[in-house]
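We begin with a single chain expressed as structure tokens, specifically the form predicted on its own.
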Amino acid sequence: MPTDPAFRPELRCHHGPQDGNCARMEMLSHDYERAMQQQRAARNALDEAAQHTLTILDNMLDGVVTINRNGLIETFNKAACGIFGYGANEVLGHNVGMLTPEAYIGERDPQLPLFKTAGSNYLVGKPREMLGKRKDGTIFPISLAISKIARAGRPTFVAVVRDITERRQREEEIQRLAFFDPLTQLPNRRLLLDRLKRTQMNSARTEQHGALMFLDLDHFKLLNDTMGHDLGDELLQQVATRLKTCVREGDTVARLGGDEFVMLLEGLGQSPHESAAHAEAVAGKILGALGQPYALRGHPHESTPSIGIVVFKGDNQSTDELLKKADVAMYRAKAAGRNTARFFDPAMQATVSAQAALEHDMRRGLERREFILLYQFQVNAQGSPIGAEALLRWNHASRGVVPPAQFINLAEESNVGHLLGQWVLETACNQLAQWADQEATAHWTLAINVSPSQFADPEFASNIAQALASSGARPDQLTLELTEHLLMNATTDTQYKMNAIKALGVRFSLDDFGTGYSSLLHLQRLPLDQLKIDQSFVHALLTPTSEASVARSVVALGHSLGLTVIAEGVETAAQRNQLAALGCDAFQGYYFGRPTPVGELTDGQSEYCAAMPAGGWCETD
């Protein structure tokens, strides 16, 4: 039957009402009218249902977006318009990706592009929180739930979106109130204890020490009583700001209440004394920062802290115990006159205090030129001097000569080591230049020790080039002695740096060889010129031990790699003769001369040669 409303058959009956054909035509006309009425009613019902559904959707608080299987938006309700800032006509037919921030797609949800481009089932039935993007580019948090329905045999995705910005803000505010101090925005006691417990667990696993520092402002109550709590609060806020600049990013600064602050330091090292030194350095930085004048709403003010420190490793102490120990140490700092730091462990405090005093003396000693270089002969197989090794000594103004073992390690752990190393380098180059002006010493080489921290300096190669250029010393007469332990974990950077220095003409000697576990591959790759047999193997040379064979192996290994071999710590003629029989190229030790000032070294050269046994060791070829 035709369904076109414009179609209407013209029915005329010419033979009277009794004609059967006419009756049938009348019946068809009535049927047609009823069908059209039913169709109009059905269409009106559908329109009303659609309008009803649209009204419901437009009055929903949540945004509702329908997307086809190609990711194109088909419907966009009023709430979605309000959430994203688009009019419906601006998004219909466009990819749903316009509602998500591109910068976050790969980082936050790698599966989202599948949904954006092809209508993946991945997100269906799995409510989640993610980020949306408004028309103005604003990024904001949303809650998203997606359902999949069939429409005319085609899959359609229905996304229900809710803006959860306010909920997130409430959650963050609850979090802030629960775990942060409202005045300074620092972690409070609750969060500090949680982080301290976690740090203790990490310490037990890594065997790294941590430190807890308890800080109290000196005479803070007097400020509150005389100037008012408003200025007191201002001081606390400024103190909090300064404290955060004194610690590393991974450390914690917390406020317990009043004028009490706590610093939690992590990963300070496996050595307790080294860790204490790090904590002491942080405390010194804090004392300096908090000791600077304050401006409290136009009022000048000075304040100092007292700091208690406890160093810990593992989780064998409770968090309360550690806080109590740090608190006790803080009161010791108060008793010591305030504006200072004290350790809970008296022995550790004594060690750190002594080290701090020694470091201060080293800096002052550099300024006062208390450090000197002594020189020890290095001789060839004939016994003729071929150069010397420069050895650092400290002639303290009040302590006298300080043995290297008492200050070298401490210098290496502080910035003083770098300053001393640079001074040794410059002094050695100047000495080489002076020897070059004298015929008897013009051919001498000079070896200096290089510390790990000095070698690690990115400017080390350029410092050497500058020292050589300013002194006029010949690069091939300068030998840098690197320890085997320094090169055990040689990296590409190590090799690159050594090659850069080698390009200047400087020579490398591997010191203390045999005491570490150098890789033969490293020895082949690194630009070495010399191996130095450690004195422990020289002393065992004439004893019936397995170590006696090490010297023989070192000589053979060095020669096979094209390196010269020198032995240190040679004290007797028997040791020298045995080493010479093994093919050792050069020697150093008390048998040939003790470390001496440079003047005595050159003045005593003829005496040294005269004292050598017959056989012409001082004679040149």
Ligand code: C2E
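Can you now output the form predicted together with the ligand? The one shown was the form predicted on its own.
Below: the lone chain, stripped of partners and molecules.
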């Protein structure tokens, strides 16, 4: 119906009220007026409702943003302006993506771009917490609820946004107060027990041991009583900082109160003794770190801890029980004179103590020059010596000559391994340089065994370069024997290091080959010169077992990779001949000579050569 008065029908009556037509027209005119009034009222009501809605929206504490199906912002209420820092006119018609951090969109919420570009339904009806981005670029947490409505027949998304920064801060504060110690910011007893329970459950699943260490500072009360609580607090804070540097990332350092701290170590290994050794090593590190002098607000101070350790596996003991055991062990450490660590389990304590004694002995042995190298010949196909392997022995004052199997692993777990490895390297290089002076031995090579931890030392390549330089030994006469195990875990770092050493001219041999699982890829990629067939395959050569064929495969594999192949543990002529028939390039074993001191090696060489058949070994038997 037209609403403008200009379009009103001409309803004026020219004949007076008696006229029937006139009366009808009057009625029509009234109907029309009423209809117009009703329409105006309806429009006003609608306008009022819209105004009402707008007022509500603008007075809402939550941001309300409507977005069309293309992700473009259609309305943006006052609260949204306040939350995001934009004026409405700065965002209307722009993509909603401007309100979310890019990295978040890509990494955390891969579906969000869909929503941005196509208004995907995936967010609808699922309130969620995510991150928003303000105009000034700051990122902050928001809660977001989206619903979908139809507006003029088109889908529109209504997003209700709330800035939850303060709520998060409050939650974090509550969390901090409930689970952390206010003085040191370390986890408190409650969080420790919670983590302990979880660690126990993990341990039951993975069969890995964990350890709980109870630590108490020696004579802490004395400091508190004489120097005051402020200095005491200062010490506790510094102790907390030092403790954190002694454990791995996933481990927990907690403070129970007073001067009592607890460390929870996870994933220590499947063997109880290995795990005890790890825990002992961490305890040693802690004793070392806490034993360093402190400066407490300028006052120099010395402090030591006593540590009790309990190693556990699975969840068959309660958390309280474990804590009590660690506490009991800590009192044993105090009773043993403080500044030390003790295990709860006496058997574990016995093993660890024996190991500690051995380690101490080794250090002293190094000082007293009790370690020696024996040399075992390596011969070529003709039976002529081409060099030797250096094998370490410990000439112990009371135990006699100790083979490496009895101390190498333990040495590896401590710093002694590093010292021993360096000594072997230097001694071997000096020996090579001495052989170079004699015509008969000038061409000999010397192989040394390199342990994984020695190889892992970042200084390893430069240590070799230095040992070669200071001895004057020729690099191409030094062979480093690496084990398959070391190469199985080869990383690009391993490869890089091997290449750096190779660049010096040094050769690499892969020891005990066949006992590990080297991948062909590794063998191809690494700069190896030689494969050394493990003696178990040499001994199996003449037996009707599947292992007998391994030696054959190793020779073929080595040659196909362009490497020489040496067999170790050759004890009989029959083994040697069989290996020679397979094409093995070099041999080592009791058949050619036992590991001997260097003097006997060169003396014995003539004896050895005299025993050799005129035409070399190939023609014997």
